[in-house]
Amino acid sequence: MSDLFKEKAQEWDSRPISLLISEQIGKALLEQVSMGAEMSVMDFGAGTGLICTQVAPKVKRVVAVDISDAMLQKLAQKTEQTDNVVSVCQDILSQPLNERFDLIISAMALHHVQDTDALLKRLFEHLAPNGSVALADLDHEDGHFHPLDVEGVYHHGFERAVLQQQLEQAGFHDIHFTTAAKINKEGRKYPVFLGHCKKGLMPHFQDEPEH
């Protein structure tokens, strides 16, 4: 699979809309999530770190799942003398990781995911029981925020609505959407949201047991 944030890695903590974005999105998580000083914590599509290096200090452990080797690398970079996370290159969709979390946080990385079902149902897996998942990308927009030739975008952004449905049908409950920022990017404005909910006892994609 080629790497394509290969070329963006290099400046990607330069851009001054990636410094907004993950400002505001984290300071919407750390009001909004509550993390505590034992909590295991996963970050898909973590990148170079803008949104984990904020989380790292509120919690046990952080593991930064991204299949942009070159973005880890710089995130790699800035938490050399950090013990607490751990930098994990791998597709968890074909592949998944052998850990349950009790946070799962994801900013941005959505639209980047073709099957947004698989993705959900993922995320569940990867839960520990009473988990939850907070989850940041931008509200449906026309295809305007990203270049139309760039490669790996899947989704102009979410309905909520239509997200809060996904979300119950992987079996999350207790859904809430707030919005964490807002981006002004030649001359329009993109909401943001931050969508936050818990693991439930049993996802509604599987069968009901027999009596």
Ligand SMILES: C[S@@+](CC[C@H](N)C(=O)[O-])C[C@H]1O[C@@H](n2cnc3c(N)ncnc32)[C@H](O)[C@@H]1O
Contents of the next structure:
Amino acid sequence: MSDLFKEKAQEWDSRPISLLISEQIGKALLEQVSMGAEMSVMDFGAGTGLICTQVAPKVKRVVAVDISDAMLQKLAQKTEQTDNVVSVCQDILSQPLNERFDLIISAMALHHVQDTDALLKRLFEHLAPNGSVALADLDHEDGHFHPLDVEGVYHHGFERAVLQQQLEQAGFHDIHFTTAAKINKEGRKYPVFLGHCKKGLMPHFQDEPEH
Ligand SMILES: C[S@@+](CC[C@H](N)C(=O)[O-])C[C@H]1O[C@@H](n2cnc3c(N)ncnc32)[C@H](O)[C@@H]1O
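Starting from the form predicted on its own shown above, please give the structure in the form predicted in complex with this ligand.
Whole complex next, starting from this chain.
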């Protein structure tokens, strides 16, 4: 699989828009999602770690999952002095981790995964019984956020009501959405949602990662 973020990784952390989005999402996450010193957290689509480096000081351990080696290399440079952030370059949709988490966070990565239902099911399977997920991404937009020819963008944001149904279908409950960020880009406004929900305990949902 080619690394679609290989070039972008070099300047990701100096792009004002990356910094703005991650600052606002990070603030919303820390304000709205309870975190504790014993928690283990997965950051799905962690990239260069703009979000998980904000979360790491509050929790026991962060596993930063991404399919871009270039993005994770940038994260590794930042976390050399940190012993509670581990990077995993792996597509958990095809190869799950053998670990469960108290919290899974994800920022601006959902729209890069074609099969949202499969991803939500996979995240559900990676949660400990009382775990929760906090997902931030664009609200549905008209397709102008990314350049037209960009590869690997499968969704022009998400309708909250539709995503809520998909989360319920995957087994999540107590689903709440807030607006985590409001991005101005080239004269257009793009709200970013933060959806937080808990792992339901319905017995008919398989919750063991498949190997
Ligand atoms: C827009 S970037 C966001 C990075 C970071 N979360 C942030 O807020 O700065 C999206 C990230 O999702 C990653 N990604 C895309 N598809 C993925 C997949 N199937 N599994 C894990 N990460 C994926 C990309 O490699 C990229 O690093």
